[in-house]
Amino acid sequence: MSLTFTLDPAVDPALRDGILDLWADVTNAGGSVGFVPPVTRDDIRPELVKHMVAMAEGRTRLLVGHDEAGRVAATAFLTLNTHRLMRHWLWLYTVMVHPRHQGRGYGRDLLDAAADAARTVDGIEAIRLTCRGGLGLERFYASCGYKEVGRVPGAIRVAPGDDRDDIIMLAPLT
């Protein structure tokens, strides 16, 4: 079994709904992407609201996981950068996998998944991506050819007490 991706669906409510259920399970179950459990749907629709601007905007793009059963399973965002100088490299933001599915090595076909969508855009010669320390991210992330580029330490304040550092990883497409 694997995953079907597919870089810029259709946004459909089905798939709109998709995402924001993925994001709230991800995210209750522990997940370092953009938020502290517990979440609901309505917490996360601005933050999606707000990728699928960019997307209109051609800004952004999505890349989207679905399982067997036609579950939306996965989830990144890659978004070109604005500012000339940095036109070579993108961001990959909100990189998820439902918890069902962990240990199944869909993380790693999910980055590659996205490295390839990154090479259909002229010019880009690298992703980059933050992660939230404390959880081996970062370890994940270096086992998928990303390399540790800088560290903010205590940048993410997940609760009062609970400072963790901020990771930027780089993967070179070339």
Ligand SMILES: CC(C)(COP(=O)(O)OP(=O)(O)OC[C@H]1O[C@@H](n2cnc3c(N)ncnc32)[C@H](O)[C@@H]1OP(=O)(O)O)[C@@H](O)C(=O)NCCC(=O)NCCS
Given for the second form:
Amino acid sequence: MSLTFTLDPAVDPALRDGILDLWADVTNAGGSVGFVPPVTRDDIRPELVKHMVAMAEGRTRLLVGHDEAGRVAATAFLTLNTHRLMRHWLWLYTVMVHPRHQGRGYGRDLLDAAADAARTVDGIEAIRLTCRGGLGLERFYASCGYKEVGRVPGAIRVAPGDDRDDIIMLAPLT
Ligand SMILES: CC(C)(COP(=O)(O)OP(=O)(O)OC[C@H]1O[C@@H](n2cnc3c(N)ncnc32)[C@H](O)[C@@H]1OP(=O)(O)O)[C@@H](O)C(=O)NCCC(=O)NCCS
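Compare with the form predicted on its own: the form predicted in complex with the named molecule:
Next comes the full complex, and the chain you just saw is listed first.
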């Protein structure tokens, strides 16, 4: 089994709802993609709309992975910088694999596909992202060629008394 990745898919209602379900299921299973559980599709929708506005403006590109049953199983959003001095790297946001598919190498496949996608963008030399500390995610990214280049202690308050580091990871594109 493997996922089929598509860059810049046409966003129809099925894809939009598939992403909302994925994002909610990942969050409710404890994933760190901008929310804390419990969440519903409606909680997530405004964040997806922000990505979609950036896509419409040509600043963000969607990479989506479908499973063999045709379900949305993974996503990552690649976002270009608007700052004129930072146009040689891009951001990767909302990296997630559906809980039913985690632990089978699909996350690494997703980041490989994201690197391939970034290489198609003129002038892009690196991918930067942030992740929440305390979950071992930096080990996942390190296994995909990313290096920790910074850490802001306690910047993410997931709950009162539970502050997590905001870890900055960088992967040069070779
Ligand atoms: C993080 C995530 C994308 C990884 O995808 P995955 O398909 O489960 O990961 P893979 O099976 O490709 O694992 C690749 C390697 O990373 C390791 N790994 C995966 N998740 C890990 C984690 N949370 N902590 C530590 N290591 C992890 C695996 O053990 C594997 O290492 P190995 O080859 O030495 O065995 C996925 O678990 C996920 O969507 N999590 C919830 C959302 C989330 O937190 N996203 C990160 C946003 S910053």
